[in-house]
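Heads up, the chain below is alone and in the form predicted on its own; it's given as structure tokens.
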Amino acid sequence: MKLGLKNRVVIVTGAASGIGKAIAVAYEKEGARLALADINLEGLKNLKKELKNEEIYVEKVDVTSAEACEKFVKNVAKKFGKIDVLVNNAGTAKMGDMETFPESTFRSHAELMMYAPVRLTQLCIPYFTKNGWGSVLNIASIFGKQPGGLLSYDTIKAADIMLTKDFSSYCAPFNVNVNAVCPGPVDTPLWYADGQLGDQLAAATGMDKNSAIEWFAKTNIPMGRYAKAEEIASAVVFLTSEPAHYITGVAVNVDGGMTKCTL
């Protein structure tokens, strides 16, 4: 199947590692022109070297800053002359007691995973309408559909699914589709890096990190394993392709059968 992404200008946030990196690699294989954002500039530069593509534009961007987002989008448009696809991927998660979960953490997560996708989508819409074509993909989560025990993450990802649906209705007349991909647990640094979810799960269960991660997969995921980042990327790339352009307003589960709800 030809996806029609060659020479499309694609923005990916949180692209230095994990799912974002896999998404960037998948688009590069399709011949897209990439604009990659992350607070980890060194990681972006390393990815650019790995891909051996000097046309990739990378910029250190704190997407929680409205000013930084506006500057980044303008820089991308100036370099490539257009913007075709926006992938809102930047995110994080933190376990915590429901009763004592810090409001400041909740607010910072909302800035990163809810307000940033809203502002970036708003900034890109004029470029999509000028093209007469565009696509937005939000990385939500199955924990936006059913509880996962992560207070801020679950709540914000549910909001991401709703903003996906709202923007899809608004953007449809401009020939712009807006969708979400809802991963279950994915084999990325969000789980395995020091201090991240694997360590948090280990502390909660009394297991070592690797045992806790394996136990969680075997207990909760019918396929018995975490997703590979590349499996999430494949869904993202397809939903923003020309063959999938009539699909809009959906939140697609990529979770090894973990979701129990009917949506």
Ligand code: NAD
The other form holds:
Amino acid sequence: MKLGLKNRVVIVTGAASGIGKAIAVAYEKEGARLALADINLEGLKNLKKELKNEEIYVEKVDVTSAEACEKFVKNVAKKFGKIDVLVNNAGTAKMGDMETFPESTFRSHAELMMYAPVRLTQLCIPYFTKNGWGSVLNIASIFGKQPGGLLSYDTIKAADIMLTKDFSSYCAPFNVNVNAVCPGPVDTPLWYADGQLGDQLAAATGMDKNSAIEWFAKTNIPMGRYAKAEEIASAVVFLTSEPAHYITGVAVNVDGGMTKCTL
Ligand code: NAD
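Got the form predicted on its own; any chance of the form predicted together with this ligand too?
What follows is the entire complex, opening with the chain shown before.
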């Protein structure tokens, strides 16, 4: 299948690590022109080196800052003359007690995973309408559809699915599709890096990190393992491709069968 992504200008946020990095690599293979944002500039520079592609535009952007997002989108449009695809991927997660979950953490998660996608979509719409074509992909989570026990994360990912739906209705007349991908657990630093979900799960279960993750996969995921980041990237690339352009307003699970709800 020809995906029609050659020379499409694609923004990916949170591209220095994990799923975002795999998404950037997958678009690069399709011949897309990349604009990558992350707070980790070093990681972006390393990825650019890895891909041996001098044209890739990288910028240190904290997507929770309205000013930084505005500057980034303007810089991308100036460099490439257009913007075709926006992938809102930057994110994080934290386990926490339901009764004492800190409001400040909840608010910072909302800034990062809810307001940032809204802001960036709003900033890109004028470029999409100018093109007469555009595509937005939000990385939500299966925990936006059924509870995963992560209070702020589940709530905000559910909001991501709804904002996807709202923007899809608004943008459809401009030939812009807006979809979400809902991963189950994915083998990325979000689980494996020090202090992240793997360590938090280990503390909660009394197991060591690798055993806790393996136990979680075997007891919760019918396929018995976490996804590889590349398996999420394939769905993302397809949904923003030409053959998928009529698909809009959907939230596609990529979860090895973990979701139990029918949506
Ligand atoms: P990751 O920690 O490997 O990567 C997240 C990236 O986001 C990092 O490069 C980080 O620097 C960047 N980032 C964080 N805050 C930022 C900010 N303020 N501005 C710009 N960049 C920022 O995590 P991942 O697993 O690749 O997660 C990517 C997305 O996928 C997140 O939205 C996450 O919620 C979602 N997700 C992950 C899983 C999973 O199991 N890993 C499952 C479902 C959904």
